[in-house]
Each structure stands twice: as C-alpha cells, then as structure tokens.
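Here's a solo chain for you in structure tokens, the form predicted on its own.
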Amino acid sequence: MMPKIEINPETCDKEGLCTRVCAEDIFKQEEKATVPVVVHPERCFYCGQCVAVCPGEAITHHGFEMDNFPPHTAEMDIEPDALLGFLRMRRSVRNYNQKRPVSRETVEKLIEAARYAPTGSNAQSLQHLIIESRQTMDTLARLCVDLFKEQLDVCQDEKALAKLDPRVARRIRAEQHFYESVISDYQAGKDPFFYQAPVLIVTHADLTITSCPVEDATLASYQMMLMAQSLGLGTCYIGNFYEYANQSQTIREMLAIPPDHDILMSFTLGYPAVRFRRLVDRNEPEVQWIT
C-alpha cells in the first residue's frame, strides 16, 4: 500500500533532512533551502524516519499515528558505563521460583519491547506465543524427548552416518553425547527443556517475509529478555526446543503455527529463586582491525 506523505511547508525548516536519512530517496530538495518534495512514496517501507527527524514536525505521514512519534527526551538516555553494567547483569535463568506467577501485564511489556526491535526491511512479521500452561509445556518436553531419540539414532547409525559429508557426520557424533545426557535428565524425573518455568514465549513468522528472519526473532527477543531484567525476571534461550520443533508436525499443529511459519526463537521467562551478586565474565573477545 503507498501512503500518502505530506509537508507542511509553513512548519519546514527547509534543512532537507528528511531527504538526507530517507534510504528509498522518497524525498527531494531541488535546491538548498527549498520545501522538499515527495516524489517516490511507492518505496516507503514505513521506517518512520522522516517523521522522527523532522525539526518542525512538517511531515504527516498517512501509514502511522502521527501521536505514536513521542519526543526523545534526556531522562530516556543511559549512561555508557551503567548500561555496560545492566548488559553484564543479565544471565541465563535455569531455576525460578515457583510460587511466584508471572503476571499478563508484565508478559505485556515484554512484547511491547520486541516491538521495537528492528527487523529486516522493516517487515514487523513476528509473532508471539506465550505459554502458560504446565500441562502444555510438560507435553511439548516429551514430544523433544521423542525429536532427540529419533536424532541419537542417526547419530548411531554408521552407515547413513557413511553417506554424509565428513564434517556433517563429525558434528552429528559429537552431538550423541548431548542427546543422550538430555533423554538420562528427562526419564530422570529432570526438565531439561523448560526448567520448570511459569512461561515459555515462542516467536516465529514467515521466512518469505524479510530476508533474515532468525536475525529479527533474535533481537526481539533479546530486548524482551532485557526488559524482563529490567522487571525482576529472569530468562532463558531454550535452543533444545527451537532448533527442533519445526521437525515435529505434532508440536507445530499443537502451537498452531501457520503452514509457512517456521518457529525461531523461543526462551523462558519466570522469577528466579535464588539472588546473584555479581557479574557475569566472559572470555577476551577476539577482534582484528583493517584499517
């Protein structure tokens, strides 16, 4: 759909600096301090940018709520050293506390932070399933128990193991080890996928949509878990379900995900039980600079 984008040209400083952030060259200044023009709104991939810009506030852009464009104020910035901080603070939560229930308002400000996540061409295709039933996440962990077994065999079977490319065939070795400790936790009365969590969110969107996909789901709810950190929470990646789920018609019928959707992402979410009191550390990282 082409929107429809106008400006005011009693309210325009004439900068052109919408002309100047707007990728798609939607906008254009026939000469220094000159009204802008729109002369290509077929290519807007609704960023919002112009509007953000805008020093007169001159530009009504037809495809938003113009009032959802609050002002950047300096109470929203933070500090390099405290955010650095905050980052080393969060740490993957695998023991919550079980009798304190996550409430749906707090879930909700999760989801208005994967919000504002950017996503490839702006294509906002995510979305969320947020599960809060025991009884469904006891039965999606049986059903990866099933997806692992049926992995450990390939990975035992040497003469399909044969036919593989050698680095594929060393890889699945290496990962038998991996599928048998998580099936010996699981019949050990263990939950190895989901730790017992009050919730489990799943993010998947159609992979025809934007060209990085797993990249969109992963920032989204990365600044989910960011928030929840902001909120008391703790959070988890559950790779084991994510990475295997979409080869289980049964788990993607029971989630109901959409025939050209495949799962992306998925982390649980919960008060933790215990109290850290320090950072986490990591190793160096490995950098190489060309200049």
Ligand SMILES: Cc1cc2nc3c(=O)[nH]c(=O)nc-3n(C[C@H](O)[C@H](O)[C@H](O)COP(=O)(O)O)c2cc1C
Contents of the next structure:
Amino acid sequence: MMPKIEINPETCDKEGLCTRVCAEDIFKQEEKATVPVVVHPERCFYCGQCVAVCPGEAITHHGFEMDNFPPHTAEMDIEPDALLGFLRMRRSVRNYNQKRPVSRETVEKLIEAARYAPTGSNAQSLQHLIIESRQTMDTLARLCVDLFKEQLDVCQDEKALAKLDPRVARRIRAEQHFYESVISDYQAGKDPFFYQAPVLIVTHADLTITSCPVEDATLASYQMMLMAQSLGLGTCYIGNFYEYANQSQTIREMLAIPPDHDILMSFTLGYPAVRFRRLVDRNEPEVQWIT
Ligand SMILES: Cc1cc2nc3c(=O)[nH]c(=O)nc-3n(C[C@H](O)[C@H](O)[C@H](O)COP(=O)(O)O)c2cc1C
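Could the form predicted in complex with this ligand be shown next, to go alongside the form predicted on its own?
Shown next: the complete complex, the earlier chain at its head.
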C-alpha cells in the first residue's frame, strides 16, 4: 500500500535529514536549503525514520499512528555498565514458582517489547502464542518425546548415517546421548521440555512474507526475555520444542499454525523459584581485527 507522506513547508528546517536517513530515497532535495519533495512514496517500507529524525515535526506520514512517535528523552538512555550488568544477569531459568501466576498485563509488556525489535525488511510479521494451559504444555511435551524418539532412531541408523557427510554423521551420533537423557527424564516424571513453567511463548510467522524469519523471531523473543527480566521474571529458550515442533502435524494443528507459517522460537516464562546471586563467567571471545 502506498502511503501519503506530507512535508509541512512552514516547519521544515530544510536541512534534508529525511533524505539522508531514508534507505529507499523516497525524498529528494532539489537544492540545498529547500523543502524536500516526496518522490517515491511507493517504496516506503514503514521504518518511520523520516518522522523520527525530523527536528521540526514537519512530516506527516499517513501510514502511521502519528501519536505513537514520542520524543526521545534522557530517561530512556542506559549507562553502558548498567546495560552490561543487566545483560550478564540474565539466566536461563529452569525452576519456576508454581504458586505465582504471570498476569496478562505482564505478558502484554513483553509483547510490547517484541513489537519494537528490528525485523528484516521491516516485515513485522511475527505472531505470538501465549500458552498458559498446563494441559496443553503436557500434551506438547508428550508429542516432543515422540519426535525425540524418532531422532534417536536416526542417530542409531548406522546404514543411513554411513551415506551422510562424515561430519554430519558424527554430529548426529553425538546427539544420541542427549535424546536418551531427555526421554529418560520425561519417563521419570520430570518436565525436561517446559520445566513446569506457568507460561510458554511460541512465535511463528508466515514464511512467504518474511525475509529473515528465524532472526526476526530470535531478536523479538530476546527483547521479550530482557523485558521479563526487568519485571522480575525468568525465561528459558526452548530449542527442544521449536526446533522439532514443525515436524509434527499434530503439534501444528493443535496450535493452529497456518500452513504457510512455521514455529520459529519458544521460551518459558514465570517467576523464578531460585535466585542467582552472581553473574557467570564465559569463554574469552575470539576476535580478529582486520585493518
Ligand atoms: C537458541 C537456544 C536454544 C536453547 N534451548 C534450550 C532448551 O531447549 N532447553 C533448555 O533448558 N535450555 C535451552 N537453552 C538455554 C541454554 O542452555 C543457555 O542459554 C546456556 O546454557 C547459557 O546459560 P544462561 O542462559 O543461563 O546464560 C537454549 C538457548 C538458546 C540460545
């Protein structure tokens, strides 16, 4: 859809910042210190940068809710050390307080954080499922165990592995222990998929309109996880679900995933039952500078 974009000549400062930030050359400034002209509105992919950069609030972009461009204030800035500390504080939480439910208002704050994550080509096509039902999570875990049993068969099929690239075959063989241990934990009555979390968030998207679906979902979910942390909640990425879930038609139907969509990301959410008192160490980064 081609948006109507207007520039108010009374308030435009004629510096042409909109022409500089627009990645699609929608604006053209014929000469220095003149009001830019909107020449290619059809190219707009709704990034909002033209409106956000304009010092005179001279741009009205009719494709947006213009009230949702609040000014950047000093309170929004974060000290670098505080940010690093906050990032280092995040832990994968696998023990949840069963007695403390997560309110819908709280989950909505996470969704709001996801909303402002970057997406490839600004596609903004992610959809989120908020699963609060224990019964649904238990059924999903049972279906995941079936998928893990299938994976285990693949790990043990020496004839099939012999036909693969030896590096791929080695990796698949190495996963055997992992599948066995998750299956055995499940059979022992544990919940090795969702850790009895009060909430499971699953993100999916239409692959026909999304250029970088996995990256989009990863970034959006990470923003949700950081928002959760700021609200005192814990989260854990659940690759053991989203990496396998699309292989199961039963899971797809159960969650009403449309045919063109794929499940891309999932994480558990709840108030932690344990408190981490220290930050953790990590490997030294391997970095090469190319000059
Ligand atoms: C893409 C991805 C998938 C993950 N999947 C799982 C999972 O299925 N189950 C689980 O318990 N943890 C999972 N994790 C959590 C990692 O094990 C965890 O991030 C890592 O051990 C570092 O610990 P930390 O998150 O507490 O810093 C996943 C993490 C990532 C980034």
